[in-house]
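Encoded as structure tokens, the following chain is the form predicted alone, with no partner shown.
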Amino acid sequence: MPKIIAARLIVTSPGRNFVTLKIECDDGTTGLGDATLNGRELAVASYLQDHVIPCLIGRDAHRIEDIWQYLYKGAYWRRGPVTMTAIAAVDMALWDIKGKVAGLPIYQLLGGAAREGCLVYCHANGTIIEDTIETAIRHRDEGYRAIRLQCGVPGLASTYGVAKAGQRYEPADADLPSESVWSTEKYLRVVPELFAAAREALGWDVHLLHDVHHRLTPIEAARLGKDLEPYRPFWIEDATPAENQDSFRLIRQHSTTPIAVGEVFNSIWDAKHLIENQLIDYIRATVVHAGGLTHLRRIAALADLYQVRTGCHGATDLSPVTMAAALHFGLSVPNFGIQEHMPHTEETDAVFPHHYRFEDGMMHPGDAPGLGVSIDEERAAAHPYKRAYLPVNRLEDGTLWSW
């Protein structure tokens, strides 16, 4: 058995912050786990360093389920994004070790490939509709079969999902939280226009997606879903905050537009009611924030019973370690739906060399043993941590709103 003899954290910022856990075994095998929680990275780092790593030393790295239960039940204080991200980092690293010892990619340990590759969607955004459409056409020509559309809202200085001129989109953009102004009325006018233009330019063979980002009330979300029905969106994402989960019934009563939710979920209990009552069509929970591969597979198994498919969060706030894990997961589960793909910067890819690849609208994790991702610690050290917060949102009258 490979015995854990050491574990340490690598915090780096090649364009944005990442926290990586590296576990070492007595046979020389190492495993990597992503521990990045956007805007709260050091909280997870402290949780791991001060409370988790001391408990790992001497344990059998093959006992993934037992270690998962130990970290979840043994802490007494269960769930929450910090706890579940820390557990996820350990879980990913242990699966990485198991795959390397077995000489197999992780998806083979999860039952093998259930498909040839994972359908992915990319992002197209612009300050005006025409800019978004131009970007979407370019992505289609690059081979993407599914594209998320976001555009600026006339009358608002900034909008979620839209990059500043000439820059890549990165929401964690300031040393202290920046403040944006929001208007639901102005937003609801422009999104149907965006989708009408996209269908005219792209036709019907490209899937179109949109992220509301928790900003609507249930009846407003229902109105948006109904307005978009003629354009057959693949989904609208996070249409309303999910704390009151029965509110999704109101959306269902008025619209047949598919609903995706859950990138901020961290356990099966966050998703249970929505799945069992068939109030959603896609569950967006991700490997790094929902307890790792071990726990995300449980969520997927529950969702499969109700014909709910997976659609994992995959923005650049998740490191290539999580992207690899998500692709092993997506390749192997029976109810995979789609995987978000927001390519990392060249600096990030240099810090995290990886075997996953994109081709013809799909991604594959590769066949290297384990996750198929490594970390260049020398390059990582050249990019020190930089504090960065996500923005906050206010209505035009100054009321704090969901960002």
Ligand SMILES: O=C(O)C(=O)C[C@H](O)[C@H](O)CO
Contents of the next structure:
Amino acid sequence: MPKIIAARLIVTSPGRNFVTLKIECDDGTTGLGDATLNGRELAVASYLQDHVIPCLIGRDAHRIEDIWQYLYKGAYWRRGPVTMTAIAAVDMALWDIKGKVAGLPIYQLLGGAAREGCLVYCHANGTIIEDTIETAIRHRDEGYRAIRLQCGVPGLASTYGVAKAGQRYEPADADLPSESVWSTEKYLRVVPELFAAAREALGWDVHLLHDVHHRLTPIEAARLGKDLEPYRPFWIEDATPAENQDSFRLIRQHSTTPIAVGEVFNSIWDAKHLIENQLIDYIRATVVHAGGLTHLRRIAALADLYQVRTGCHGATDLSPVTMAAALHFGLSVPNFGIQEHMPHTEETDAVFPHHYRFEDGMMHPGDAPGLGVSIDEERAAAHPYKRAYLPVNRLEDGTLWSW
Ligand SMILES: O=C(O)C(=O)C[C@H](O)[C@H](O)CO
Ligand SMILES: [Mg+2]
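Please show me the structure of the same protein in the form predicted together with the ligand, now that we have looked at it in the form predicted alone.
Starting with the chain above, the whole complex follows.
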């Protein structure tokens, strides 16, 4: 049995911040786990360093379920993004170790491939509709079968999901939170126009998605769902904040547009009511923020009973370690729906060499034992941590709103 003899954190910023846990065993096997919580990175690093790592030393790395329960129940304090991200990092690293010891990729340990690859969606964004469409056409020609569309809102200086001219989109862009201004009325005018133009230009053979990013009230979300119905979106995401889960009933009552939610969820308890009442179609919870593969499998098993499918979060603030874990999960889980794919920068990929690959609109985790991701610690050390926050959002009258 591989015994855990050391665990340490690698904090690096190859273009953006990542926190990685590396667990080492007495047989020389090592495992990696992503512990990145965008804008709150050092809180997770401290939780791991000060409170989790001391409890790991000497444990049998194969006892993944027992260690998960120990860290979850043993803390007494339950759930929360910092705790669940820390537990996820340990969980991923232990699955990585188990795979390496077995000589198998993790998807084989999870039951084997249930499909040939994971359908992924990429992002197309632009400050005006025409730019978004142009990017979407380019992505379709690259082989993507599903594309998320975001565009600037006329009359607003900036909005979620849209890059500044000539730059890659990276929301955590400032040493202290930047502020943007929001108008629901202006936004609700432009999105149906964007989808109409996209169907006109791209036809019907590509899936189109959209992220509302928690900015609408339930009745406004219902209106958007209804307005987009003629363009058959694959989903609208985070149409309204999900703390009051029953509010999704209102959207359902008015629209058949599929609903995705949950990238900010960290446990099965955040999703239980939504799933059991069939108020959503896709659950966005992902490996790094929802307690690792061990817990995400549990969420997916519950969702499967209600024909809710997975649609894991996969923005660039989730490191290649999470991307690999999400692909092993997606390849093997029965109710897989889609996986978000926002390619990392070359700098990031150089720090985290990996075996997953994109081909013909789908991704595959590869067949290397474990996760199939390593970390180049020398390169990582050349990119020191740089504080960066997500923006905050205000209505035009100054009221603080969801970003
Ligand atoms: O990728 C998405 O769907 C997002 O909403 C990205 C989030 O804004 C980002 O991960 C926040 O850290
Ligand atoms: Mg989102």
